[in-house]
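Just one chain is shown here, as structure tokens, and it is the form predicted on its own.
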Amino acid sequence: MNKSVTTPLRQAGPPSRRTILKTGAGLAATAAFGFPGILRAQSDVIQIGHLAPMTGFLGALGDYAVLGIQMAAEEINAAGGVTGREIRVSSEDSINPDTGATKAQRMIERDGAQVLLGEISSATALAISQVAARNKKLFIATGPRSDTLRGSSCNRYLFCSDIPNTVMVNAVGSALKRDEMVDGKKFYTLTADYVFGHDLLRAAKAFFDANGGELIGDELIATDVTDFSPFLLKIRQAQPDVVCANLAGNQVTNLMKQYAEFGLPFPIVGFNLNTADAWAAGPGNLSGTWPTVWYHTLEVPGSQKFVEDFTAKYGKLPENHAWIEYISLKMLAQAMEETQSTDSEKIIDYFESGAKFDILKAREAYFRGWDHQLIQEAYPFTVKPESEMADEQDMLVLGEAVPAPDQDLESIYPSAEQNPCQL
């Protein structure tokens, strides 16, 4: 693939001022900083429609997403905006697929959003992507991980900046294989009962089949379930070698607390975990090997600067959804600056060109032209012994990047033969 090298993302200092406006039942946060005057003409504003789950089982992650994108908007505007124009991000609670789609349409029609960005739920992201395609507006899906979004449900206007399920499975699987925890082992899985979980289970089954693991049981778990005891009793009876969690949001938090209480002797691993949910599980409850797209201990200067600035601004460490919203808006700003345009078609062409982006990791990232997936490193992480933890945010040990520095970044992603995407 042809990959052109472009100017790295501009790193600005702290913004001079900030505003976050709350409206209605959700949060409508507007970043409009670094520009003189109280009001600006609409033509001077680049409007970004931002959707994130701020309530429900993904709500804790959505809160970090809003903080991350607002920080990016403030930095961009403090540095002079994009093509000399103010960038304004309006964040709203997507709630569920129907509401997310309705709000996306309203953002385009009423608010004049040039681009849609955000979301964590794969089901809601799918609904928003259909709205974006009908309106021929770019949608950068920042948090959903379903392979289906990048596969059979892909479209020209949808780009995905988080790692997909197959990559998460490969990141953890490489560590499990190294520790001889796959070949000849019996697995029992607990799976979130919606499109993301079903998709992750398919990826997990493919990994087990390819590497000699045996799936002896799976339980589909509704997203509003908080009592895992019936499933833990089934696991105790099944006597697996390894328990694997294909869950999302606070499902993982609730499971890990109860798994520790039950005292089951079977090691538990997971193919999905966000750090806010890991922190919420608390010291002594979380164990095993898990995947992540980014963690605040990553030893890259740009990443450490982001952590320092975020912590100084908000009084807490950034979670991975804060990071991914931050770098996604910075990538969009780079594309607009390079093309001198907010037109979706021109930005899409730029993304498809193989343009490189500094995403605060050791290796630059790029969007793959044929399925619009952001190609980047991933990481496995493990859990420290409780005696070595300073607090709940000092639980995790980040593993080496996957793939290794001497390997092709695309080696852990679904190939064109494995991915049915037809743009």
The other form holds:
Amino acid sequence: MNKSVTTPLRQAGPPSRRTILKTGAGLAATAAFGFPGILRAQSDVIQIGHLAPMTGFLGALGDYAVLGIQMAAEEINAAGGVTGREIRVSSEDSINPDTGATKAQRMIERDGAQVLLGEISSATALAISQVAARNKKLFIATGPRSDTLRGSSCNRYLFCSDIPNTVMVNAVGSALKRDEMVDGKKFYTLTADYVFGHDLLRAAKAFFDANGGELIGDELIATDVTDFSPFLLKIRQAQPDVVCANLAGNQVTNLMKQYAEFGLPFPIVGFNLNTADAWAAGPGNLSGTWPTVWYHTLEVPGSQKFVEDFTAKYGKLPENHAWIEYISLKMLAQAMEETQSTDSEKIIDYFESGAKFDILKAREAYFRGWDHQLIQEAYPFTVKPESEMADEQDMLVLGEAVPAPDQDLESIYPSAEQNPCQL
Amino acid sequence: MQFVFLLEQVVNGLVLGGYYLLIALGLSLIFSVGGIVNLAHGAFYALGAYIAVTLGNHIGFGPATAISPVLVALIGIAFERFILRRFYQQDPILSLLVTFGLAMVAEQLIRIVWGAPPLSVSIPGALRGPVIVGPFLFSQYRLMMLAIVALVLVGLWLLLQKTSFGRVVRAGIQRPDMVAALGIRLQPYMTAVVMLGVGMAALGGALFAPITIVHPAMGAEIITVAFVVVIIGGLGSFWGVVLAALLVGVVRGVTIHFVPAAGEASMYVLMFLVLLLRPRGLLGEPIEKFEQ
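Could you output the structure for the form predicted together with its partner chain, given that the previous block was the form predicted on its own?
Every chain and every other molecule in the complex is listed next, the one we just looked at coming first.
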């Protein structure tokens, strides 16, 4: 009885601390779950669910991904949208495989996302691709490079627009063969100890075997290792001809900084590097030959225009994840425009038809029908001497595109015999 | 030759231990005097690195490395005065939650101020490269770091052992009630201890910035190792923390030599063994206020 008496009195006065807390919690919950009612009401909007790691291990890369996709969406909408409708991208931090999958499900169910796009971690992309397949919604994975994702884990609703591990090994490998750094040479590898690294080591071993290189040692490196000094001592003890990094994200940066610190005499190369990780290494620390999917100095008019617009808009140079998010949304818009539809099945059929896309490179790209990966050029790069660098981001020299202009684009990709994908 | 290789790892581990020491000593001091588990300690390490890199672009590596810890120590005054001070007499879980929250706020602030991409920084050219002594290879930069750590260590030890300031702090660790009964306010001493602690963490950050990635989450990466070192060494023990830091460095190096994949797990196994066999830590002293 007491309660019923006090309640009206309380309401008359200022709100209690508890009420404020409850309200705050309610507000926070609302913000976290979004405003599904509002989104549903606007059926003339094409909703794209965008996921990228914005914190943690790959956070620096995800940041660029968000900037890239925002710019693409603004350009598309400024030109009248897709099939006359506005495109709306909502970006969220995918954090890890579990959270990424949960958010993907929520984007489809409640926000009414017609297509999912994004992600950098191979492990998280795998989880999202399963959600997409269950809901029969298209998912364009933009950043992950694991061969397994487009191999034994492929499915009808998953398309991959970054280069796979095999291509990175082939891109660097072609430069190494040209420089006579493979045949008869002893390699020592450092490998990221999770699915991506293991996958990359497999591709590297196949390359060494095929070209007369000898693997004399490999170290599995946990993703949270920040001090490489004990591994550097082991490398020195083993006296290899070439050191080779199969690492990811922060690992690459830490290794390069400490490799320069210890001043080991062996040339170092690597089969995976993102531009942001290279920039973070600092002047004078990075050396050797590495692969990339895109770099801002690429001499293609479309690419230069993109770099110019991006720099004008955000005041910094675009990283490869900004570029890939940008062209991936543009490819999706093209598919929707051509099919006059946002239906995943129709878009998939269009992608599978071998349609060509301008991805701001010398040659057009296309999705391969039987494993859904984007077939495109890749590039090896080397590092400028410190004295020639204009600033700390001007550190890389892009090599010739691989494969060479007279060779088939697919020649650097895993063949149908090598890739176990069954759609 | 195998023996030389192993010895090389041991020596390298000792050098690495010196770096853990800078972070762990401050953490241990703040806990010993204030009874506060400072989960935000890593944030000061990160701030030390960010401020040093930013200053370093204008005034050079040396001055920036010296000034950054001082600036962070000044931030430490506000941290102690407005946050920690409210929690000395409270349930430890409260200070744990507050410093945990603060660590996340600090990480986001760094992201807002400096941006999510890592900062680019290198070792000054003169300090880059190895020093080769017989069969051993050392990094020139780490040897310099070791010398700085040794200086800080001796300075801190003299401060705690040979000055009246140190006597009050040590008495405050053991019997804060007696110190109060003698008419000495511990509060200003606590402010000084927090300044020292976070300043050392910042020095660690500033020194490590040229050889590891400088990114917003770097504080969270180091805090676990620092805790493990403090637990192994024993609370309230200066030399316990020193011994534990060196031991963790050596055990990690030797483990990587024989079983590389177990390298990161080795320090946790060591902590597990110490907790099992000697819960007080290697050189931990019985402290009355923590014994109930």
